[in-house]
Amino acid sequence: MRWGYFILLLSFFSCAETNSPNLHDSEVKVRIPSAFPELVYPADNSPTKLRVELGRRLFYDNRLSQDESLNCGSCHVLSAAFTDGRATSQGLHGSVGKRNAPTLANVAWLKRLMMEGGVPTLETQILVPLHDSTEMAPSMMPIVDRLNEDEYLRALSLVAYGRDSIDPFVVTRALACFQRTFISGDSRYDRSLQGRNDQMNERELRGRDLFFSPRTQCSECHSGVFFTDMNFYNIGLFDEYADRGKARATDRDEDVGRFKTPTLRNIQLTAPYMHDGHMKSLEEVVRFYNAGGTAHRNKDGRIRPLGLTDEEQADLIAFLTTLTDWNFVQNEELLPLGK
């Protein structure tokens, strides 16, 4: 491989270093897979060593939740490709959310955030859970007050962003900066594209051919290097949708039941599936597509019975496992500091 996940040259400091720590910032050299598109950063949030460190600390800081019981990593666990293994995530005081936690792998390239696409940038995405009483908190301001009691975080804020206190600008930018380092593109499938013919067995190769075939049309929506076209579709999950999907953002009837195409990278590790997590396994998902879904009025016309045999369905699932990036989900630089 000619690339690494990223080169940070990090020099971390313990939280005990609070008396005028000698902090020096520097540009982060982020390297991405050769097949991936260029990563364009916001003008006010290009990656630096201390911005990434601050974001990493905040991502795993329980002070981000009202009762200090949760952090971003509670619902986005690295070993599960930044999902949590629940049908819908658990929030404050044991409350249960309405949606399945999505993977954060390659979130840097997403054009719209949330399953209905209602959030335009990674910087603004964190405002959703931080202002939701069923997730982390009803308001960011008490959280900011608690964070400002930490002298080391204030020192990081000053050097990284030129602000002498933790404020919403710093919280949203630092978290986004850290999450843009969640780059996953080193699966067996990726290696096979680079000429490594030993990476996939015969069953996986048959599944690959099925996936990219006109017969299944899987790759029409799960397309490109990210295995998503980032568009929104109704796949006929239900006759009636409790969650209106994209219609939550547009209030248009034709958008009811339309959700953003999820990436298939690391799909082996991100069960359960669908926006509400009601499908427990890849076998269940493939059976659903093979049957062609329900006859919902907004269902995409490409969702139709496929007629795959049991063996072909097994082949397709075998191919999906080749999209797992084991180096990504074991990358210690994405774990809490000191772990």
Second form
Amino acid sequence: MRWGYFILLLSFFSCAETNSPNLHDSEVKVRIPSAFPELVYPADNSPTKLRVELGRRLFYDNRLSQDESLNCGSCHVLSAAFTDGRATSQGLHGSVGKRNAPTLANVAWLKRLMMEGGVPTLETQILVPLHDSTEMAPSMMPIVDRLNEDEYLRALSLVAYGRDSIDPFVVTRALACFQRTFISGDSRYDRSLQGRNDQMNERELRGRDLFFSPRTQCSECHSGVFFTDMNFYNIGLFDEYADRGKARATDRDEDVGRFKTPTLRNIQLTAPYMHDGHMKSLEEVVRFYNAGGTAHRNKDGRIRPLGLTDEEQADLIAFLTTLTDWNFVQNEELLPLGK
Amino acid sequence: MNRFFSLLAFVALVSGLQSCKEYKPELTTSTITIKFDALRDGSRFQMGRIFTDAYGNRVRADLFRNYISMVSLVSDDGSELLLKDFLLVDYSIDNEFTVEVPDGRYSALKLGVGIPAEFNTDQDPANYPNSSPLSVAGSQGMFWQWSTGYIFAKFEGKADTLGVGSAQPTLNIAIHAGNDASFRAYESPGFTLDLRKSTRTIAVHLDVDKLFAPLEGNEVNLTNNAVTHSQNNSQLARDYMDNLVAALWVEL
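Output block for the form predicted in complex with the partner chain, input the form predicted on its own:
Once more the chain from above appears, this time first in line as the rest of the complex follows.
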């Protein structure tokens, strides 16, 4: 077994010299905004050049879907901060999913993934779209077999992860590794925090003060550098929730309608809003919060009529647009290779 | 896992001892095959064929599987010998495994139905080799992707609960049970298994007649509810798991 690997490795290096001269891996230093907490990588998946490249290739590879019509980037589009502009996503054969595709900006820091928080790591999250017929494929194994026909991907897999074939481990590691480079922390708001006072106008500054005020309490849930406390709340969107949210995982009545607080970074680019994408604009969202939501039994107490004037609502929206990181959504390293 | 390693250590010991026979007492072994099947009315259960359950519902099984974990033999002195860590039993095919065990007297068989919490919660199936029943390939869809953890048991098929009597029943049955609260431990009634360089088979039968039948307050009556994904109807999932262990019996 060991010898088998060794010989493979040898034969691989000899052909790598001719076919792909630069298949040498090296550690990559990911640049993290100074205000962000340290990024702790899983022991088996620290970033290297080839791991990120493999993940980037897989992320945009249609062979990851059963009928080769979709890739991760179909529903997570960089120009929309890795969302897709639809209320709920469209998967295989035009099937419609139940939820709105969330942004992937700064997913590396999320404590739990998915809107009910059932998934612990980015690695395990990848099993979700690859085992769902309303997303990419009903099962991952035929996808893995197909990827194994690609010699270059196999070569990458060997050098990046020491595995001579693509398997669920390699696919999930590489995709997670690439997604951990989706780092967004260079908005006008961030620059203003760094002391540049030419970044925000008066309206935006008034909106900022409202956002962080006890009057709105927005920042109690949309808190910290990621504008999320990563907790789960029912904000009173409906009287009856068709999607039970966290209760889907726990079957507890008090969890009905509770969803993970979404980040507000790049929010201007990620319409439509809420877990089912039923709100088309930020105006609609702010009008909703101002009205105070439904009287759902699980609604968080902070969601209540706010009494904001039209002017104040416009200020709040103006502030939200300062959270857009234009460098992030135009970062060529996050696009398909060669584009 | 510890038990797994003790088994490994034991096997190593056995083989080690055998090679130094001249100064150690001889330690002999027997071959045991453990097989799992489902029975109805005493004979092998047929998938895809209609049967009538204890409530009078006509039922057809199209997919019928469950995880079995930590299969161990209890020896006369009370110690436990792990034979197999995990196994995905599919009642549409033959399920068995064979192991060498040290000779001696054994008095019971223990196993879990489902996967114990330490191997279930927040685990990553991609960490297992394809040959493992806990891997992405080996779990064959017995995994909740959107909320990590294994589906301990699946029963899918059709039922006719209204006595319509049509050739093929039409009500969907989808019982997908599995979360830490629905893990079940099973221990067989005591037996005497005296092993001396023997070759023996232990059959673990599942009596399908007891699966959809009343059991101490449990109601797995498809008339009332036939669909659970554990988290949306956790009561049915737990009751199904109770019935599943109650339906097991061991034959030497």
